[in-house]
Structure formats: structure tokens, C-alpha cells
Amino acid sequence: MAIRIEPLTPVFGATVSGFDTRQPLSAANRAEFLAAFEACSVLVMHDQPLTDAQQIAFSESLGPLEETLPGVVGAGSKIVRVSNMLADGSLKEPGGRLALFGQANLLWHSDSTFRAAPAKASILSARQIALQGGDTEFASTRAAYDSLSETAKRRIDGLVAIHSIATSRRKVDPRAVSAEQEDALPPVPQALVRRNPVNGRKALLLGSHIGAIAGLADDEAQGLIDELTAIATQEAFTYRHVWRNDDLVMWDNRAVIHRGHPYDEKTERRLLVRTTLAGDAPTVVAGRIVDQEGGKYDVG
């Protein structure tokens, strides 16, 4: 049976049914779902109950996933809990080292950049959700770029950008981000630019955790981000998604960024459960852009 396949927005993001991932896919029905992903970006699935077993079982029939950063709930493993609980069930301290690491996902970001090989797709899967608050936004970094005229285009290809995961919690607040993760993650560079190795297709690389780019002053950088990040972030290149239990939303960190919503973190409970197809490769090596389609050219 064909899986059955809906738009969610004119620019990109798809309803995907038909099937259900506590049990293997069919080869034609991988195929389809593959597609649907290149092409789509981010997929919703809703009636989706999974246990973390069968999740991770689901997304590893997709490809390799990453381990979870040092430092938060799920360390080491292969999921991470996007929650204000901890593992005993408790509240985190508000204004405490993990309450304000988890508020860096509000803002714009790709998962993993600040990884030499950025993630491919995060799959994230509502296992209790909040009564009010708490969406998930999405922007299309591909129809971003596809927007852009010749000459910004030019003027971007080949630019590199500096990510680190301290980066983006700073900009919540310096406690948000401990020793031992800055040691386990150090800067990363990262091209501004990166073409899909299945379609071919360019998307820009941007978020939070971006620092610094590679041969331009600060403040010049900082406004070329914010530049790009307007144009991504417009209404017509936004989907936000409300949370149902039992969804799972898989998307492409190739070719989005997203952002969390706010909730009320101080009396509510909220568990969304997160696992992360690996990246293929760097973007960058040896200070060469690595293009997708297998070749390499110098930055600059």
C-alpha cells in the first residue's frame, strides 16, 4: 500500500499516513518515505505512540543516529528529552544550568552545526504535551535561498561560518552551557551554503549557534546572518506546528531551521522525545568546502 502523502504549506513540509512506525517499513514504502523527506523537509506523522525502544528502532532504519550531548538528560544515548522534567519526573530549577540550556531552543537554530558533521533529520515524537503553548516553527532555508537574486548568491557561496553549541547558549545566558560540553564540542567550521547530495539543491546553513564567519569583521557578519535569517524566517517560508500526543515530525536539518514556543515551564509538564539521523560528513575540511555532488574548493 502507497503511503499517502498531503502538503502542508505551498514552499515545503508534507502530512505523511498510511503506515505505522512501530512496525518496518516495506521497501517501497522506505522509498516513499525517503522521497517524501528529500523533497518535502519536514514530515508530520500524527497517531503515532511510540516507546523510546520503537523509536530508536524507527529512526535507525533511516540511517545512524548521533549520541546525545554531554550534559543533559539522555547523555550517551541515543535520545534526547526535550522536556522541563528530569528523568525522576521532577521539574527542572527554574533559571538553573538545564532550564536555561533547553531555552536556547527558542531560538532559530539547526540541530547539531556545532558537530563537524551536522546532523542530517531529527525525529521528535510528543509524548505529553502542554495544555496551552509550546508549538514547534519551522523555516525553509532552501526557499530562502532560492529567493536570494545572482548576485547575493554570489556573494554567499563559499563563505564559512564558525558554530559552537556555547554560542548559542550564551546568547540565553552564560550559565546555560557547562565546561565539559565546551571541551566536548569545540568550534566547528561550517559552509553558509550547502547542496543536497540527493536533489542537488542549495539551502543556507544558519542558527544560533553560529559565532563568527570566516574573513569578515563582526558586525559584518552578524548582519549578513540576520540578513538571511529575515528572509528564512518570512511568513511565506514558515510552518508552525501544534502539537497533538502521539505526533512524530521528522525534518531535514539540511534545508530548515526551527524554533520551540514558549510554555509554562514552572507548572506544566512537557516531554517531547528526540532522536538524530547522523550527518554524512563535513561540510568543511581543511578549510575547503566540501560540495555535496563529492568535490571540494577553496574558501575565499
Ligand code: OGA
The other form holds:
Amino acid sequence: MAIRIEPLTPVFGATVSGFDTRQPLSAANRAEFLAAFEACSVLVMHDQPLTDAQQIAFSESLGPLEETLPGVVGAGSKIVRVSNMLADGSLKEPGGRLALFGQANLLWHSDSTFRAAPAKASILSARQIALQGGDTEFASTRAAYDSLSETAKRRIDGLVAIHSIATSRRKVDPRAVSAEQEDALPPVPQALVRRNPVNGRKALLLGSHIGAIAGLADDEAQGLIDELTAIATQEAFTYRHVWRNDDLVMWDNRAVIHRGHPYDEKTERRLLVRTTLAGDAPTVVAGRIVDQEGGKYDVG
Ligand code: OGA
Ligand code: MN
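For comparison with the form predicted on its own, kindly provide the form predicted in complex with N-oxalylglycine (OGA).
First the chain shown before, then all remaining chains and molecules of the complex.
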């Protein structure tokens, strides 16, 4: 049976239906699904109740998974528990490090750009949604890149930004990151513009993990990031997902940034479970941007 694909916005995103993620995808459905993912960047699937094991099995059928970073609930496993609850269901201490760490999800970001090979895709399963708030919003950094003038594209095409987990967490609170996390995840370089090797489409690589741009003064770098983020997050390039229980949403971290919206973490209980498809390769190797059109840029 062919899968159904219905656009969510004129620019990106689609609802896909006609299959059950608890069952292995047929080769034909898997190919259709991956083609929709590459084309649409955000795929929404309703009515997909999953256990952790089923979510891992579905995700691994699409590619190898990242291991969850240290110092968060689910560390060392293939599951991230995006929640105001601990694994035993009790609430995280308000203002404590785990709660503060999670607050950084409210800033626009692309998952795992603090890793040398940043995440390809994230797959998020709504196990228990908030009664009020807690939407997740996406912005197309591909549409943003495409909208730039040739001059603006030339200005940014060879730039390299420095990303780290400590940078995004410090934007929330200096206590949000632990020494163990900083040691395990030192800053990494990432191309500011990346090209998708499957379809050749380029996108901006933005988000809260960025602390600097190589060769630019801090205020100039911040100005440029703010300018590009404003372009990417204009309404025409965004989609805001209002969760239903058992939704499964998969997004392309190479083509969108995302952020959570607040909810009352002291009274509500929200649990989304994430698996993350690992990236294929670093975007920068030995100071050179890889995977750009026509080979490599020397960024000195
Ligand atoms: C994530 C994330 C935002 C949210 O799971 O990677 O950023 O709304 N989630 O929970
Ligand atoms: Mn995220």
C-alpha cells in the first residue's frame, strides 16, 4: 500500500499516513517515506502508539542511532526522555540542573550540532502531552537559505561556526551544564551552510549551540546569526506542531531548526521520547568545509 503524503504548509512539512510504525516498513514504503523526509523536512504521523523498544526498532530501520549524552535522563541509551519528569515519573526539581538543562529546548536549535557529526534526524513520540502549551515549532533553514540574495549567499557560504552544549546551556543558566558534559562534549566547528548530499539542497546551520564564527568579531558574528535566524523563523517558513498523544514526528536537523514552547512544568506532566538518527559525517574536517557543491571550500 502506498503511503499518503499531505503538505502541512506551502513551504515544508507533511502529514504521512497509511502505515504502522510498529511493523517493519516494506522496502517500497521505506523508500517512499525516506523520499518524503528528504523533500519535506518534517513528517507528522498520528496514532502511532509506541513502546521504547518499538520506537528504537522503527528508528534503527532508518539508520544508526546516536547514544544519549551524559548527565540527562536516558544517558548512554538510545532514548532521550524529553520531559519535566524523571525516569520514575516524579517531577524534576524546579530550578535544578536537569530542569534548567531542559529549558534550553525552548531556544531555536538543531539537535546535536555540538557533536562533530551532527544528528541527521530526530524522531519524537508523544507519550503524554501537556494539557496547555508544550507545542513544538519548526523553521525551515532550507527555505531561509533559498530566500537569500546571491550576494548574501556568497558572504556566508564558506563560514564556519563553533558549536557547544555549554554555549546553549549557559544562555539559560550557568548551572545548566555539568563539568562532565563540558569535558565529554568540547566545542566543534560546523559549516554555516550545509548541502544535503542526497538532493543537493542547501540550508543554514543555525541554533543555540553556536558561540562564535571563525574569523568574525563576536558582535559581528552575533549580528549575522540573529539576522539569519530572523529570516528562518519568519512565519512563512515555520510550522507549529500542536501535539496529540501518540503522535510521532520526525524532522531533518539538516534542514530545520526547532524549539519547544513553555508549559507549566510544576503542575503538568509531559513526556516525549526521542530517538536520534546519527549524522553521516562532520561538516568541517581539518578546517575545511566538506560536502559543498563542487567539492571543498578552504576556510583557512
Ligand atoms: C527535542 C526538542 C522540544 C519540545 O526533543 O529535541 O527540542 O517541544 N523538543 O520538547
Ligand atoms: Mn531538540
